[in-house]
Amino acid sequence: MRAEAKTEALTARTAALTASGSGWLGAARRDAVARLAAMGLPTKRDEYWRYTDPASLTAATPEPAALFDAGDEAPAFDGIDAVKLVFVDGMFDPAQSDDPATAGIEITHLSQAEGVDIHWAREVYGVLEARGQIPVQRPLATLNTAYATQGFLIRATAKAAKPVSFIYHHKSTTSDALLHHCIKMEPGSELTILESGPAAARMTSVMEVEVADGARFHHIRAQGRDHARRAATHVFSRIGAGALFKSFTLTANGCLTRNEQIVELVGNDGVAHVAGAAVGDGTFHHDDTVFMTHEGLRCESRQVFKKVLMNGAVGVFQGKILVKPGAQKTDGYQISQSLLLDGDSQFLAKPELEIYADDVKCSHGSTSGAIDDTALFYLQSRGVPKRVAQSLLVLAFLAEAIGEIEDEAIAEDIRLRLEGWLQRHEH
């Protein structure tokens, strides 16, 4: 019965979709269609979906999401000098975008790779996603590989002249976006990718990132504030020797967000840091699911996730560190914490360690609690108004996650957005 439900959901979800394309890209899509048929779509009975109901993500059509007016607030990262690539309801809009060539790296839209037999992305598109299906199946990512026609292929051979900023606008209340980006970092290269905006009423995205030896990759995103939006995102990364991968996500509002990070440290002395700060009010369900695999020697990983929840909001964290045989001198750190601003909100956590090497340093911790009354009293006794004191303590709670952002200008932009959210949701 369970397998039948998965198949029925898949049939309904893909009825209006076509795995188009020729050449290597068409072959990758057809392979994904075959893999997806064997999986079906997830249900709440699946182990890694037990805390998050995927029904609205797998439904044949998205639930309508009202458009959100941000007023006079500037878009995220608006003050950062970056090459802007704009999508409206999941479709690339060249008229609103910058010339990709100004980034000093190779940037190609997926449509430009159609029919090409030889392309570097052949070794990345769908490849990292397929690797990430073991040991846990991620059918929504495979669905994306099979049917996404919008996204960019980016290859960096040196340090990029500017960050690349993907800007996602939501204009239709029933839009359904499938976005797929592939990024290949050649040895010694460096690039920062920014993502911002709500994208669509429902968005399913995949980003595959190959970070070669000695390369440095930074990923910072601010997920849109539309209250009714739904999103399932996946970042698959493979990290080479001496390479750096850092990803940070700010999530404010949205009724359902599922962010998955699947990281493979395959080279020696690699570093991977994944972090997130989420703030939610009311009908807010936010799920971070992370799978960190150590294969190389002396690799370092960090998972730092903080959630601030109020008025019945729900936060979920599922994080795993897998240390394979021979991955000696591994340094793995995982922390997930929630700050509950009332008695109605809840935080559900499932931290895991699976270690097959004997010379490692791995730790994980998960806590949930309210604002520290002693700290609040101390600030008030120094003349700080209660609401201001509460906001200061919330920002201090989130500071460890924000500290994972290396670029101080981007980190300050994130702090200002959090301060604005707190002002609008005074508790």
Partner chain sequence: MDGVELEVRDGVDRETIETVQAMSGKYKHGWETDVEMDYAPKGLSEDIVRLISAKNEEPQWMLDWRLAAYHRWVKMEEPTWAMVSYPKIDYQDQYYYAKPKSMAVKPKSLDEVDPKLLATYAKLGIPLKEQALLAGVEAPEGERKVAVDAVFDSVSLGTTFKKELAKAGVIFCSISEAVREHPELVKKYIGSVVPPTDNFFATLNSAVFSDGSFVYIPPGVKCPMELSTYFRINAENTGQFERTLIVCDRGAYVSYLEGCTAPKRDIPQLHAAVVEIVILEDAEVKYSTVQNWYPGDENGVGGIYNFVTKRADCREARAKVMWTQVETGSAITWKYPSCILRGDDSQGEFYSIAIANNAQQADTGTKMIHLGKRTKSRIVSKGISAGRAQNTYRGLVSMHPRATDSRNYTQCDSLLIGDKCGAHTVPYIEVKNNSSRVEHEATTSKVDEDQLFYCRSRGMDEEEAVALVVNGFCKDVLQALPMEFAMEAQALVAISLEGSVG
Contents of the next structure:
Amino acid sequence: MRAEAKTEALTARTAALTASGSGWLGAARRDAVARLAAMGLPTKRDEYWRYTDPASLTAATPEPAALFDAGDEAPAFDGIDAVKLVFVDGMFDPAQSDDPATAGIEITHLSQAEGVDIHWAREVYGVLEARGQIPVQRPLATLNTAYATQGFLIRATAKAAKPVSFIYHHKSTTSDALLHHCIKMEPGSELTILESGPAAARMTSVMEVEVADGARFHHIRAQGRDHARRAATHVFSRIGAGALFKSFTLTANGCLTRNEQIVELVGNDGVAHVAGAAVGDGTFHHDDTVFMTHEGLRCESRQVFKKVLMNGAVGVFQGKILVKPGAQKTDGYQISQSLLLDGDSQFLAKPELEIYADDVKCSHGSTSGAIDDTALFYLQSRGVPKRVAQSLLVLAFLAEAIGEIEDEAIAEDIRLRLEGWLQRHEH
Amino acid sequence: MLNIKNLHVKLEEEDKVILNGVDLAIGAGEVHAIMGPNGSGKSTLSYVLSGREGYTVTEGSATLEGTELLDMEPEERAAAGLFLAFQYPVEIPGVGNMTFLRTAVNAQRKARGEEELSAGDFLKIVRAKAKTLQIDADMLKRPVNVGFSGGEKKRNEILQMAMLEPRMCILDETDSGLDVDAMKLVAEGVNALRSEGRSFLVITHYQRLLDHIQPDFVHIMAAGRIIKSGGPELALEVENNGYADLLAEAE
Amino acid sequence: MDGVELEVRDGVDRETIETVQAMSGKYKHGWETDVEMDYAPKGLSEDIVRLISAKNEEPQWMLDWRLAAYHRWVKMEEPTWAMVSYPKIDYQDQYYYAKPKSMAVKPKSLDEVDPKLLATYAKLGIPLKEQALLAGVEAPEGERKVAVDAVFDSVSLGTTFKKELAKAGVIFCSISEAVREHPELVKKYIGSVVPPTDNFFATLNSAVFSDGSFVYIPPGVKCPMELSTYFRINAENTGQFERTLIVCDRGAYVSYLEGCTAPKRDIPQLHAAVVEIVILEDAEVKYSTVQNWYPGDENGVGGIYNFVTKRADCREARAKVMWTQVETGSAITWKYPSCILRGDDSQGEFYSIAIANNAQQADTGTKMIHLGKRTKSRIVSKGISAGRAQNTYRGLVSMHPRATDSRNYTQCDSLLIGDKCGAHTVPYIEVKNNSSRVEHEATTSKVDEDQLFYCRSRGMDEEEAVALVVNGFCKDVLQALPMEFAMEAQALVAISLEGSVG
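Next, report the structure of the form predicted together with the partner chain; the form predicted on its own has already been given.
Up next: the whole complex, starting with the chain shown before.
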């Protein structure tokens, strides 16, 4: 029964899509189509979707999502000097974008990559995604590999002059975006990728990041404030010896967001930090799902996820640290916390450790509760108005996650956006 | 008592030589002090003698009353009468100090083929010895070294020494982290244990501990070797002139 | 004052070391008793269910209840979500009922029981004489009494201190006797905490349970002594399916202990038990288990497959339950003693030590279901993995929207000894109101080399040092056990880890 339902859903979802293309990209897509057929699409009865119903993500067409007017709030990362690449409803718009060549690194749009043999890309596109299917299937990512035609292939061979900023505008209430980026960080290179905007009524995205030995990769993302948008995002990363991978996501609003991070620390002495701050009011279901695999020696991983929820908002965290046999001297840390600002909100968490090596230091913590009344009273007794005091405490709660952003200007941008959100949502 | 001959030691995991031919003979009832600048190999010597992992002996020997120490497991060395007072005593959460002491005492007695102490006798002895070291009942009840102050940890080491009655005691920087009063208390504990059949090796960076524990011999260690030996006056020389002159002289 | 307490506490640890030293073998309860047995035919069918019911001289309603469970079970699938793997169990290749021939005519008292059977318990250190002893350890002051229900394969041999307990109004007997003698109580409460439909193994148990213990503590009564059940599997190829039902009426209190052992056999044996506890207003139950089923050999041959459903229902206000478990045995452990905190201000606690050595696999934890207001729960889990063993903590903390101002604290620590074993933590946390506070912490680390060296430099050998450090790691849980059990548990911790170092 379940298998049939999964296949039926898949047929409906992909009816209007074609896995096109020739050469290596076409082959990779056809391979994904075959893998996807064996999986079908997820249902809420899958353990992996225990706390988030994927129905609206797997439906044949997206629920219409009203456009959002951000008023006078500046776009995210507006003040950051970056190579801006703009997408409208999931389609690249060169007219609004900077010339990719100015980034001083290799940037090729997926549509131009089909014919040419970009040798590094064939070792990344769909490859990291396929590796990330074990032990848990992520069919939405495979669907993306099979059918996405939009996205960039980026290769950094040295320290990039400035960040690459993907900006995703949402202009059609019924848009359904499939975005697929591949990033290859050659040994010793360094690059920051920024992502911002709601993208579409529904977005399904994959980013595959290969971080070679000694390379450094930073990813900071601000998901758009559109209330009705839905998104299923996946970042697959493979981290080499002495390499660094850092990813931070700010989520404010959006009716359904599922952010998956699948990280493999394959070299020795690698570092991977994934963090998220999510704030939601009302119809807001936010799911962070992280799978951190340690294979190399002496690697360090951190997962820091904080959620502030009110008026029936739901926060989900599923995070795992898997330490494979032989991955000695692993240092794994994971914290997931939620602040429930009223009685209607929910926090659902499954923080896991799976450890097959003995000389390791792994810990996780998870808490849920209301704002600390004593702290609130203390601030008020010192003359701070209640609303201000609350905002202060909320920002203090989120600080550890924001602290994972290395670039201070970007961190400040994120902080200001959070402050703005809190001011608008004081209760 | 303790005879160290041409001891060469390197780190197990990297090719770094720490001890470079140490020779030292300690007779029964004698108190020797080893002084030396940081990184001279003093603490390594104490670890190698007590059998800590992570070191490889490449050459030489160390015998306790004629028996080779270096082939033994740490517990066998302890049963043979060797005791190391740690520079940083280890905390063991959940294990009561009393339990620890009794387990250790009886393990050693058993290893030597002696009768184990009865609970009552043990308690009496511990109480008496603890009192002289100003260790209260609460400290005995708490988990081993957990939440102890620096002085409490060191007094606890001396209490273990008093209970285990070793013949060869090594004190590794026992004065570190202690104020004068705490140091006096510890030194008194040690002095009370001095006897004809018991020898001491006091490892220290400063002379001040030796004001309270009078050594018979003083050795200066540098770069993994003993570069000079003498009487108590050598310690005063270090106190007054520092190590620089001695090091230069050895060159 | 201090000295007295010191001596007692210290005595516990001392006992460990002495016991360890006294033991030369590994599993000390691996011998078997040679008695003639009556078996039901091999396999499971409606006829077998009827036969078990008939053997226990049950009323029709009990048989109907069993049959309903059986028909449901046939359609169920064995769960696969736990982190344990084992060859497929052939449910038709087992005996579901085995009873010593000498028990064919029910003995009127324990004095009439076959001396061979009594000797079995004596050898295990379980006193069936009415004296103040348990597990071979002398009780301090000689005052404590423990009543024992001795279950041997499918039947209860008898229960001690029945008369004395009856004076206090306490009912303590085998469940088969309770079905006959106290049908109104059994009918009212059986299946009310773990319904026959609950899960594959509980449903199986509901169909074929042969014996087990029944306890009823009347309102306001503090049970005058600790109650215990000692389970022994002896017959080969036979599953043990016991069912325990404890009802603690308003304002009452009872502490209940459970122990289990089995002979060494090359063929795994199935054990699927159900324990149900009903706790009414202001009542309190403490339930302690030392599970020492045969764990199989170093290569994972043989051992007990232990699939157990245990649940306590704090049905009314201010009810309290405390589960304490020391899980050292079994080849497979699948066990989640749970608390339903239904009454306002009710409390649940779960303290667990799970040790898996050699090829053992343990998947164990708890569920804390907060339904009432201001309910509190606390989970302390210590998992130790050694050899090639896999040890998983699995738990659920659920705060219902109605369970306002509630509180949970969870601490899960894992210790790894050796680089071939695994330690896993799978907690589920579901919070649906904001006035409740939930905190979960978990750590995983290896046994501390500095601590081991420190112990050894004071003269302890390596196994002694490991036993001491591991006992320290488990202290919070050991302290939650009744004294006699704490001693046995400490000794077990050491024995279970034999051969794990070096």
